[in-house]
Each structure stands twice: as C-alpha cells, then as structure tokens.
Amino acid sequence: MSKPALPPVSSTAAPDVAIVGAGVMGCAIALRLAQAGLAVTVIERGIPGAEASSAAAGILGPQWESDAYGPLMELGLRSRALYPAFVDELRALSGIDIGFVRSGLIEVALTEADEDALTTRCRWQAARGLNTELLSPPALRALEPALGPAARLGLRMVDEGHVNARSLARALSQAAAIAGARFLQGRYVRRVVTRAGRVSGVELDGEILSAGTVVLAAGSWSSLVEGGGVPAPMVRPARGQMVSIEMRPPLFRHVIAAHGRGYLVPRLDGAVLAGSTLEMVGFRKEVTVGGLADILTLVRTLVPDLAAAPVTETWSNFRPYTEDRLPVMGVTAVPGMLVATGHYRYGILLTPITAQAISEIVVKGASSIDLSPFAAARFGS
C-alpha cells in the first residue's frame, strides 16, 4: 500500500530552496541565495549556530592545516582571501563585529621529528610563494617571549588569522534573516522527498515542506537525514573538547600551535581558547578528565605563565569528519539535491567559499570553483 499523502507545512509558503541546518554553512548559503532574490527557508532543530559552529576555535589557517599542496589547501587559501571583505559585509548587514584578526600563526616544534616536519613544510610552502619563515629559538622568543622552553623551533605563517566563531554564527543568522531568509526552528528533518526522480521538498515531523532545491548542511548530523545523499560512513561526528582561559594581561598575540598536538588562540576579548581533542565516540557531548588533562598540559607546556590563569569555560562538540578529511560539497545523483557538509576542522575557514560555490550552482547551474575533489560521488554508491 502507498503511504498517505502528508499535509504541507502550515502557514509556510513553499520556498525555492530549503536548507537543512542553520550552522555557519547553512546561514551563509541562505544569505547568498536570499541576496540573489530566491525564497529560502532554513530548517534547524535547535538554535541557529549553537552546535559545532559556535564551539569552534575560529582559526583561519589553511597553511597550518595542510601537509601538502592540494585541492583543500587551494580552497582554503581562496576562502581566507575572501574574509576581509566578508567581515565588512557582515558588520554592515548585521551590526556584529566577528573579531577578525590577521594575527599570524606560529607552529612550534617540541621534538626533533617536529623540527623536520616544520622545515619540510616551510620549504614547500615557500616554493609556492606563501608567506612563511622558520624561527630559531631566539627569534621565536623575540616575537613571543612567553613561550616555554620546550619550543625548539617555530614556523611563522603571517597571513593566518582567526575570528570569534560564536559572533560569526550570530552575524550570519542575523544577516540571512535581514536578507529575507526564513528560519524554521525546533523542527527535525526526517527525510528528503523526491518526485519523478528529483527533489520536491523535505518531511518535517509529519508535514511536507515543498522546495525545488534542497541543500543539506547539517554538519555531523547530515547522515541522519534519510535521502540526503550522505550515509553514515561518509560523514560522522568527531568530538573535540575545548577550554577557555582568561588571560590578563595578554601574554602572546599569535595563534600558537604545537605540531600535531593542539593550539592556543588569543581572542580580542582577553580569552584564550585552547584545544582540541579528536575522539570518535559518536554523539556523546561530554567533557572528560582525560581530554581536559591533555589540553591543559599542552597549555602549560606552550605558555607556562598561563598555569595561574583561571579556566572560565569548557565544552565539547562534533566536527563533521570524513575519512579523507575533505568536505562533501556540490550536487548529488538526485537532481535538486545539494550537499555542503563534512568540513571537519575547516568549517569556519571555508564558510565564505562554500556559500559562494553552492549559491552559484543554485542560481547559475554551475560553480566557478572546481568542486570535483569534494563530490559525494568519490565515496561510491
């Protein structure tokens, strides 16, 4: 027997585009599509931007994140270049300053193997024309005197920076709403609905929201949406724990990262964000003794003077993880179904370029950015 027809969502006009997820990805895509004159509805089971988007450290570090030049680094560099104008636009639209700082990032070596890795990274990045330099221990401490004695070598990437991720999430949701996007909060998308082989909308708690295009941007929860083209093995949650520390007076100004271990982000409001763990534990949003111990041990190793600083907040959330650590972006096998998920640790960095690419597909039929390395098809059927 065929299923009975479900009623349409009450008092909600059918949009041109339904976006599943109101994190920074969903809101940025909604902003661009609303600016293009499309009717957009963003569906969010909780509060816009309250999950992984607001839990992120906000580092804009494509050079730091890359062990070799490839599609992800190229995408990251292009997105980083968009940020200054993106920041100004969001401030003008929403009135919110997202705390953008081109602070530079110093990655430090704590072992001999780390030194070799940083030397190699400096060599290939310099060959690509990227702004990077090795720092001897004296040069390292001339720039950041508070660094501890365990730092043996530094790699400075002066064009890297950071933003306040929570402010970014608020600014994007406000700007999208001001541009005309509608938000349905407290609604759970059970499945993507198709008709005659193409997308026709989404099912929300027994109702249907009709839409000619659906964009799945639900982060770690993307695999829970039936028919979204993102099965569980493709994108899964990777828990990361974080610590906020009050720093007064400021002890350092660069983002400080320990090679292969973690990082410290000095925010404009005087907080230091320290992280992060990588734990494949499903959707268990917990802060653990072991996780905090690892993070705080690294804090004391990198900047010993922070040992007396107060811890003001701890939290954890889920990065949308893929096995090859590349995002899943673009069209799917179902006409009208697009995905923008799996951004792992690069979500804040890749927000403006992802919004550009997905909105171009919807509006123009194709993106000016080559998304083939990030296609869902790479995982097979």
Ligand SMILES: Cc1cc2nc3c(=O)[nH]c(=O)nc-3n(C[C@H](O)[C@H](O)[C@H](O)COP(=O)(O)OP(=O)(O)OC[C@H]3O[C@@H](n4cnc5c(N)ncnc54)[C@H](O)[C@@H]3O)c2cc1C
The other form holds:
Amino acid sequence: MSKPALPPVSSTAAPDVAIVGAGVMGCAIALRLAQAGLAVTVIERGIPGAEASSAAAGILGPQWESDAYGPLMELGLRSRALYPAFVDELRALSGIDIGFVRSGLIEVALTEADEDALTTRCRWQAARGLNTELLSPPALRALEPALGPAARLGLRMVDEGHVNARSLARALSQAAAIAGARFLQGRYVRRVVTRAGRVSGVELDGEILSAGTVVLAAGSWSSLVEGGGVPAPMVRPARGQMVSIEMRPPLFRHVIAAHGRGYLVPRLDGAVLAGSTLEMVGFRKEVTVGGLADILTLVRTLVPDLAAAPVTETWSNFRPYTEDRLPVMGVTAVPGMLVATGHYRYGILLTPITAQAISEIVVKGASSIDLSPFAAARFGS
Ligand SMILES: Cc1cc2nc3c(=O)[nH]c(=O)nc-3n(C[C@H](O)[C@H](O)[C@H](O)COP(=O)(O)OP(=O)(O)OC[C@H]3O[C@@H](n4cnc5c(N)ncnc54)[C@H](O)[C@@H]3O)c2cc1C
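For comparison with the form predicted alone, please write out the form predicted in complex with this ligand.
Once more the chain from above appears, this time first in line as the rest of the complex follows.
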C-alpha cells in the first residue's frame, strides 16, 4: 500500500533500482547493475559495510560448511570458483587488495565422535571429486607443527581459503560508487511502496524514493522492512563474537577449524581471527565474558603457543539467520521486488554468485543460476 502524500526525495532523481542496505550483498549487486548501465541508488542507514560484512572471519569454506551435498554447497562451490577473478576485478576497479588466500582449511577432530564425522565427510566429498584428505596425527603435525596435542585427526580441504572481509566490504562500496551507483547514507528505509500491485519505490524517513525495482539486502534487519518480501520471523539475527590476536611470526598457514566448534583464520597481515559464538539474543551487539572465554579456550587448545599472543580487538555482529539456514534470494510475489538476504554464516563466500544471480534477474529477466531452493515462498505466506 502506498502513501502518495509523502514528498519525493529531493536530492535524488528516481533510479532504475533502489537497493536497501550497503553490506557486501547490496554493494556487490549495485556494482553489477551499475556496470550494466542501470541507475542504481543504495540506501544505507549507517556506514556501508560496517555491520555483518565487516565482522566476518572471511572464510571461503563451502566444503567445510557442508554435511551433505545440496543446493547450498553447489552455490558455495560455484561462488568460491568465482573468487580469483573477483579479487582481481576489485583490485583493478578500487585499488583495494582484499587479502585473498587459497590457504586450505584443516578441520580437526577433538573427540572420537568428531573423528567419525570427519571420516564420513572425507568419504562423500572425495566420491564427488572434491579435493580432500584425512591427516593422521603425524601428518597433521608435519603440515602444521603448532597444533596442540588435542587434535586427534585432520581433514584437509586444500581449495578452501579466506579473504579480509573488511577490505572486501570497502572494495565493493568503492567499486560500486566508481561504477556510478549512488549512495544515500544515514537514511532508513521504513517500507517498500507499491502501486497497482507492483513495486513503485521505498519510503525513507518521511520521503518517497521512486524506483521500478527494489532489492532488499538489509542483512539481519531485512524482516523489519515492511513490504520487503521477507516478513518476520523469516530472517533473524544470530550473534557471533570474534577476537583478533596478533601473531608474530606466523605459526600456521591453514584456516584451522575444530569440528562443530570454532576456528582460527591466519590473515596475511599477521592477525589471527578467532571465532565464534552462535547466539540467538536479538540485536544485542555485545561481547561477553562467556563468549570470549569459549573462544579463547579453543584458541589455546588448537594452538597452545598463542597463549602469550596479544589480543588486539574484540567485536560482535549478526549473521542473517533463517530457520533452514539457506539464503533468501530472487524474485518475490510482488513484481519488481527482489530479495538477497539470509546468507547466515556464508555471506562472504556467496557474495559474487549472489550479485551475479540478482543482477541477471534485473537485467535479463532470469538468472542462469537455479534460485528455486532459496525462494522466499518456501516459508509460505
Ligand atoms: C561473527 C561473524 C563471522 C562470520 N564469518 C563468516 C565467514 O567466515 N565466511 C562467510 O562467508 N560469512 C561469514 N559471516 C557471515 C557474513 O558476514 C554475512 O552473511 C554477510 O556479511 C551478510 O551481508 P549483508 O550485506 O546481507 O548484511 P550486512 O553486512 O549486515 O549489511 C546489511 C546492511 O543493511 C543496512 N540496513 C539494514 N536495514 C536497513 C534499512 N531499513 N534501511 C537502510 N539500511 C538498512 C545495515 O545498516 C547494514 O549495513 C560471518 C558473520 C558474523 C557476524
């Protein structure tokens, strides 16, 4: 339902596409649409990239994230494959290097049950032709001598890697702006407006911005935008706490993950990102005693020599969580209304493929990627 009495946004001509949210999703989609020659406006209530996108550990781990083969893993593998060219493109467009490393990821077992789970994962992933191998304790320590004695078995996935998520968020917002996307910062989208059954724009705080297409990319806040196609409680915040540790000299090269627990990411700049918690506590952006204790205990277990390393930063933010842990992407029941949200703990991984899929729908009317498993309609009305 529209409220035509509100005035139009005075400083901004009506764009072809209005994008709600300037995290990695909104900015990557804006970049692709601006490159296709469309007039794009990205509306961000705060600072581009400053929420989940800058909080992420930056792991590109579709194999690590998957307990079975399915649409999410397929999407993740395709997105991981896009990364090398994506990194080069962003460097050329923005001048920002996003710290991409194909480091490999070693998932370690700390218990007998973990060993069984890793052995099963190795078997089915190898049968699918994925690059994966089990590492006995001596093989594990030959590769990563700093690992503690609690690591009983390793599963190495050599094609996994990581990026610096903050740099990615910066590079994307800069590249999108350079490509011609306009950013309306400090403006809050209250609702999406429709006319004659299709999208006609968005209502900002007291004004209407007209647009024939609206893309909702508001991360954990998506369900708060009225008429955005993802009514509450479809997307909810799942808090994750993180710790940054200074590691000098580098003690390990792979991303190290403890099965079912947390992980350590050895960034190129010498920081080790240790994470994370998974807490359904609403939008409480806090770092807690319990959260830090759990993370730091795991750090000492995985790499005991880090016990003397300085903690340089702590933070928390919100993964956009859905009940089935799949993203919500594509068209909605309202013509002109698209969604790109619910990317939970794999949004950095899924950024290039999401931008491709959504921009193909806007520009060509259909995506080359099957988005049916990710349709908002799966949750009913
Ligand atoms: C601790 C942690 C660790 C993670 N680690 C990884 C990882 O290792 N690998 C990985 O792939 N993913 C990881 N993720 C997940 C990843 O960060 C997210 O899936 C991804 O950043 C989501 O991007 P987004 O653009 O949808 O959301 P966000 O980055 O949250 O952006 C949404 C933006 O929308 C804006 N907004 C919201 N509502 C409105 C409104 N009404 N009007 C205007 N603006 C609005 C917000 O201000 C925000 O800037 C992690 C997340 C967390 C929290």
